[in-house]
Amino acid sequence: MSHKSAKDFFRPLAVGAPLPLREIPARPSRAIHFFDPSNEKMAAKIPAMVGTVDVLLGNLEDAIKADNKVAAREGLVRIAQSTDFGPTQLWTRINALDSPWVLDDLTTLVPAIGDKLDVIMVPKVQGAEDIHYVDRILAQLEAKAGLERPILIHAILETARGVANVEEICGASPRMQGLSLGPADLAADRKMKTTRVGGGHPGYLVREDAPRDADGGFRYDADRFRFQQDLWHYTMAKMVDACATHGIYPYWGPFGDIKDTVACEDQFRNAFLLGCVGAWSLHPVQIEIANRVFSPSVEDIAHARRVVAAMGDGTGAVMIDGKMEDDASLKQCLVLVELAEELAAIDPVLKATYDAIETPEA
């Protein structure tokens, strides 16, 4: 089997298309807020949301009824053409590649609003071949439309095969911006026995060992603590590793129970701690949660800055508050400091919060 030369990845796939990016920019995207472009009431709120959320995503796929597909596509064009998005990115989720609507999505959106679209989210990606298909079409449409920058691709992991092929999906094109974990479709494809969209499950647990009685025997009928486990830890970790390997960005997808803000925050924080940069928002209440969770805390930034200041050239080791910090610690702290700087550049409130931190001498 012949393989494409690495050099060829950075040549356009169509004559006249923009040059592929060699590095995906680290643009803050703590919340990807989904909206239905065919819903006039929802569409009317979009201009006021600019600047309050990192990403606004016009949804064309799931949650849009078949007889509303054209209206959603046309609505997204109108919204994009009439709105100045400023610091907020505009994304869209196109219909699945096996649907009758996806070609019209691409051939309509790229010529009409390709200059405003930052990222196209592709659902139910199975392997690299799906990315190659969209990659080539985008290049042809970009060339025809005279676009000067490439539109990036974001893939959703929603099938067992997609998870198995996550490495090749991440490396399939220089357009790859990132991946989102889609727990509902993935659960169905895997035949998982849960109807929840994200979150844990009370049946997926470990139980405390049975206590012993006075004779040394086990009391199996005694009350024992139960510890609910995370159904998604393995998949999320695998996705984060694949994204980090290829220099792209991992995201948690939807959390379905809008009213359970506590569990939503827990799910988002698990994703943040594991390496994800953001999550989907299905309701404005989840934007606030994502903005808070995916921004490093004041305490973490204060500590990280102390370590960076104390480490100097990054070699050796220092003691701070009784803990050893070395070059590995420095690398961890730089992740947080750099993220804080990126977020502060677009979030004035967060900037003021971080600027107020006093960094004492180590």
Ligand SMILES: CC(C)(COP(=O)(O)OP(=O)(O)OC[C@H]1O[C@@H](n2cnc3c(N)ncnc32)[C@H](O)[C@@H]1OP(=O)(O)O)[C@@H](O)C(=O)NCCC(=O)NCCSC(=O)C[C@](C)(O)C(=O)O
Given for the second form:
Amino acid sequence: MSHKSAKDFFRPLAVGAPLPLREIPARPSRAIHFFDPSNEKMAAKIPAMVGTVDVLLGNLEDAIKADNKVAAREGLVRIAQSTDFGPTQLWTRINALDSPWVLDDLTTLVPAIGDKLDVIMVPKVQGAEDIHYVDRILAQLEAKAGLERPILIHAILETARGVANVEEICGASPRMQGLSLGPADLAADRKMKTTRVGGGHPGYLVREDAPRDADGGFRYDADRFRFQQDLWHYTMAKMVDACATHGIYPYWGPFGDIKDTVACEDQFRNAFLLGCVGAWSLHPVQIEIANRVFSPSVEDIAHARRVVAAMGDGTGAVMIDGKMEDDASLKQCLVLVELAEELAAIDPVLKATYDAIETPEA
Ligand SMILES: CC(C)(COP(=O)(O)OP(=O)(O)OC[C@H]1O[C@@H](n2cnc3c(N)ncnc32)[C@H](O)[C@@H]1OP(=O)(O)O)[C@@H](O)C(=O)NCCC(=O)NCCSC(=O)C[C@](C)(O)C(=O)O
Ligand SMILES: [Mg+2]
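For comparison with the form predicted alone, provide the form predicted in complex with this ligand.
Every chain and every other molecule in the complex is listed next, the one we just looked at coming first.
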């Protein structure tokens, strides 16, 4: 296998294409809100959603009927050209690389709205070769269109091979912005036996030990505590490590049970706690959940600022509320404080909330 030199990695892949980025900016992306640009009712709502959600994503792949693929592509061009997105990012999800639509997706979108598109989400990525293909064709199209900044790539992890190759996918191009977990396609590809789009399953559980009866035997009753386990823990943790290693961002994907906002919140919070920066929203009701869950809480920020103030130059150890704090726990607190600052910069309500927290004297 041949490897690029470190310097080659940051040279454009086509003459005249913009220089690749050396770091992926930490732009807030708590909710990636999906809409179908061929659905007129949905599309009509998009301009008014600018500023209420971090990312608006015009979906061209699954969930768009085959007969509407061209209308969705053209609808996205129209919406992008006629909307001022302000602080909100515009992303798209193109069709799969083996589909009859993807070449036209790329050759239409980049010249028409490449200056407005921040990120292109690529579904069903299997390995680095898929990223290399998109990387080169984007460079050619960017050069032709005279674009000044590179469009970034986000891969969906939704095949067993993609999961096995997750590290090479993350490191395949300086365009790589992040990964989302696609629980529906991944379940099908692995032949998992859940038919749900994300979430737990009542059959995937651990049961309390059988209690002993009076003569020292066991009572194997069905009626014992059961704890549902997380079907997605392994994949999510693997994805988070791969993204952190390569300096890109991990996301939970969709939660299909739109009416169960409580379980959606749980799924999103698990992802937040494990290191993800956001999740997808499929319906307007999920935007508020993601915005809340992927923003550090007032309690977390109050605590983190206390630790920052108490740690002075960042070395040594102190006691706060009976707990030891040191260099490492200070770093944990700085993760939350820095995230809060990034979010406050684009979310005035959150800024006011964080500003109102009493900060202790150093
Ligand atoms: C779930 C559905 C069918 C319910 O649609 P509905 O019309 O039944 O919902 P509703 O509650 O009746 O809608 C209320 C209002 O909100 C509007 N609305 C509703 N949704 C949206 C939206 N997203 N954006 C903007 N507006 C929206 C809708 O048009 C309606 O407007 P109205 O009040 O004027 O009548 C609908 O919300 C929808 O189609 N959402 C997007 C689905 C989607 O993008 N799926 C693909 C991503 S998941 C995936 O691909 C898997 C993955 C990763 O690949 C893998 O795991 O493998
Ligand atoms: Mg999928």
